[in-house]
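In structure tokens, the next block holds one chain alone, the form predicted on its own.
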Amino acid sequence: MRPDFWPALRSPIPWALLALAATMPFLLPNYYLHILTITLVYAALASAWNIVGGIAGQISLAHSLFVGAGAMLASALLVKLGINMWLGMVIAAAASAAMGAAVSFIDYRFRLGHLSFALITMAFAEMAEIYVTNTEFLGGASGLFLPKDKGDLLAFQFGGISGVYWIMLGMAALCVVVNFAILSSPLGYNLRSIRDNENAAQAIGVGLLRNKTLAMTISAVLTSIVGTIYARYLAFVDPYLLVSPVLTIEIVLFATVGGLGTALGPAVGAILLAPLGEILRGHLGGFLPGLHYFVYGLVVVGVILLMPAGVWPSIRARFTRKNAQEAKAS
């Protein structure tokens, strides 16, 4: 079924919700605004990962590599060489695109199965963490401190938490729109055919390398840009946070709970789980470290049992059935 991309954009509902979300810095204290900002970071990352993992069905566990490239490389270029972080973001995004294309080529060249692809990408993520923590230019194990945010937009400074929140709101919305656009395009149909049956897709003329590379490149670039903005917000770039494979696991978790392969599902999963994790970590982290992971596990088990397709597809199917029943009754 062709996703209703343009009708969805013409509807006033998403624009009203976006406008309401934009007012949050005027309504919430900084602590809750911080939670919303982190939620938007994960919503953007989960939506970017969904292009590869959900639509194309290639379970990549290397996306911490792209987050780390956006965060560590752009920050190192600024701190060590004085290169403007806007330009650093572009350079990091280009590097992420090249790495994503290389991963796609390896997948195509050796015709890796889904499990093999996941393990290979996890190995890349582990190697990236080791490389970053042992490279002085990228900050090594100690990380990097960024200059104080003075609100100079030309210097990639957004004026504190409110400015970063608005930037991340726009970035999360962009990632969702890109998912909608891909699902409504020939690329989306090609990727879904590859996901369902690679051999059959190739038999009808779908180019495996071209489509997989394009999907991975788009996903890597979006992920890298989010990583650069996230680094600017944190001000301290910690490799054990931003290049850790655990970050990818969280991204995959949010996308899976929300609904793989749908435009809104990954963002919905992040909106449901990320605030819960942040609140649990903030209030109970000192008492029971790692409790949020335990809660995540319970939620995943519950979703798998009650909503196997994910939260958003289940909600959408329920509303569709309800509308159909009402139309039939009338």
Partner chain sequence: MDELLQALVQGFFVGSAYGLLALGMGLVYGVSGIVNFAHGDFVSLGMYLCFAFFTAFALDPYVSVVFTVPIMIALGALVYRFLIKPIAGRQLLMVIQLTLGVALLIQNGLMMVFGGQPTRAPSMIESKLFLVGDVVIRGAHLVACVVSFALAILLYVMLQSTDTGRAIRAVQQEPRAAALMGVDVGRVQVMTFAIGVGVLAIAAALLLPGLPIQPTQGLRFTVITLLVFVLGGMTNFVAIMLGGIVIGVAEAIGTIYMTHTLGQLLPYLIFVAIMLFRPQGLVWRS
Second form
Amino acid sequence: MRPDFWPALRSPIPWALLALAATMPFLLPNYYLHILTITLVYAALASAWNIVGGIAGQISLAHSLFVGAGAMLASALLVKLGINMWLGMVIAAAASAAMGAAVSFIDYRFRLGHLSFALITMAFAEMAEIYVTNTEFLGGASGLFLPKDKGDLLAFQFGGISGVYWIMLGMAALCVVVNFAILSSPLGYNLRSIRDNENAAQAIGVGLLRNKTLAMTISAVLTSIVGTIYARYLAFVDPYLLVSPVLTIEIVLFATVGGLGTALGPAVGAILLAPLGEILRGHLGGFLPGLHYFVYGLVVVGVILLMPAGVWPSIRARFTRKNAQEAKAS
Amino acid sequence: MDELLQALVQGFFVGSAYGLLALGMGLVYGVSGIVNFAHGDFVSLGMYLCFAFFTAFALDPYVSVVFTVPIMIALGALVYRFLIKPIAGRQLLMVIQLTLGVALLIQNGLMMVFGGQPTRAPSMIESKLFLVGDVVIRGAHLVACVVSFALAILLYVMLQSTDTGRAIRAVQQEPRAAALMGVDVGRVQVMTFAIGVGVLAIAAALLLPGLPIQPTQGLRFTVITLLVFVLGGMTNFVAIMLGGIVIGVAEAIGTIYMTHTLGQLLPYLIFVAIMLFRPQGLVWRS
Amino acid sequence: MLEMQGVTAGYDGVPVLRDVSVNVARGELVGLLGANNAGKSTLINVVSGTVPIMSGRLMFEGEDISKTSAQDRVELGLVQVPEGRLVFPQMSVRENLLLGGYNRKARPARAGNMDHVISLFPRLGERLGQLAGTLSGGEQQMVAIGRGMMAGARVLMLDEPSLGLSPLFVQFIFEIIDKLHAEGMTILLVEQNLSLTVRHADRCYVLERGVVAVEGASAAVAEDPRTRAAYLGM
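Given the form predicted on its own above, what does the protein look like in the form predicted together with its partner chain?
Below is the entire complex, every chain and molecule, led by the chain shown above.
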């Protein structure tokens, strides 16, 4: 761990923000709480994806596999076999870890370039959607309904939107903290050296297989757990939403807009875009379907052209520059 | 047996149009090193333009091409000049994401204008059927096949034996030397992207008859194109057309012979296997 | 004919050449000498327009061309034969030469220029259909020079044409350079090989870390102790 990791945790600002966020269920009506919950889901997913896609620079388009496993598998285990969803969550996370490790191994074994990696993971994502929609056990094309949420924590029921909101808040915070921890650990250095030049990284003794697998596994497990909680929240798991390559594309775009490879950037991207999308969809979706994705598209294109590093690094740079100027002036 | 023959013929015909889709991608990749993830959405746009001409003027899609091709060429040139060029040469990820952004714009622009319901733009020949032996050939498939091959040959000849074609290949092979010989590399890149998109306008009209269209279909075409593109080794014209036919036949056989799931998965399985074991594509130079 | 007046130029705002003045008269064969990284290639890339000028002027036949695009400079007849030859490997010799004559001014003269190139390099005439990537290094150099001539060069800038060639081919290439010179072609020759260059060039410039260290008639440059110093980097 880099020495600045622990002091950052001790700083009161993130704790204050977290505490503020935790009071939201007491302040906001359910509609806005729903928007915040969705935002937290995407913030967590984008942060988890960032470990592989941002820090390690491996453009994985296969993350819908992990969301899908977390959502569909854990739900199917509960609905079809009566397995407790906590256990289902663990099983799904293990399955995601195994799939993630397999993807990393294929990447390593065949020395895929960035483009090949993106294309292969995209093919996996398409195959996963076809497989799930054709597999009765996983709900097939029509999806699965989860039993009513009675607030029984032992049965993975959080008692409605407030409970899910708090759980997701914790999960999103965890994903961001994991990003911080990785960035300030040797793993983070290794992953960034792999991103910048794989051959050079290998030449100085960075183990490609070990580091890539570790990053992918951590990312897959976090993603899968978010998937399970999201499924519980939705109560109806739709494969065309949760195992769709479009979901991955959304995650990737949020992370890009916020700032790839930074610990906070992907979460910032989700916080900026997800509420905007939800509100547009909620208010205008009726007579202008597609408007919210259209706006995403505009923002993505604009951000890539105007702030290629992402929104968060730009804000940070402006902030530190201002601070430096003030320090000079005083 | 008849079923197999039917699948082979249909796969061949549809596959040739897939080949045409991938030629555009191969051309652009060779010259600019860009993989356009909005490729399928441009196809979608081409189809909706035909649909618009059909609803407004009752034009047959095959006739609308006269208008859609120039529109799409101009659009391609604008997209490359103002969106892609500023970030070309940067990280591959950036370009992929930018084109994903463009894909969202096209797909949802179409959604806002035309709505999300499936619709169709009928052609006069779409119900024409021919019987050759026991094999049924749909007129639209026949047209698609003939035009695709004709266009592929035309493009090939253009690349091989015109000054513009040579300039395109020169930029592909040795951009620095091309620039030193007076080739405007930036213009060639804009031009190839525009041609690539223009070809999609034609491919769109060829695939349109009998096909219900929906704004969200773009990604599917992008994926099919990528499959063919990789199968063909990315820049080799002949191999790309061959790759299109392989995917078309795999799709047709898959839906007939295998259980539903495996049939749908077949093209992707072929794709992954090729990616891993023959990354240079199906055909390789000795 | 070609005049560089106090040019400072480089990449990303970092100057490689500083206040360099070089001129080449019509029909002259001028050698540009110097150690590795002295800025020789940068200099001819400035002339070709692929490296921007930060300050100073570039004049061609009395006109300021500092702002002219790289494509237009080729049309004016400022043609570079790049280091490492950079032939188009998947194109035949014929196509390489045809592409040399791509610019608008050179196109009408392609047939004549092609005959001229083949008369200088009969070997290329025998291999017109062969892919350039399969040729030997010396043959590729012939293609590169031929391609430059096809562009309608009025000033031919050769960047290290002897690099990596066998002594026999080096001699042959220099014979061709002499022949072109005798035909009245203006030539700017970038070379590391000092003794060979001073034997063939009318005048020479020696660059040292981005500035002109020595200039003058070839014989004088060869004997100047500063030339040796520039090469040794002292």
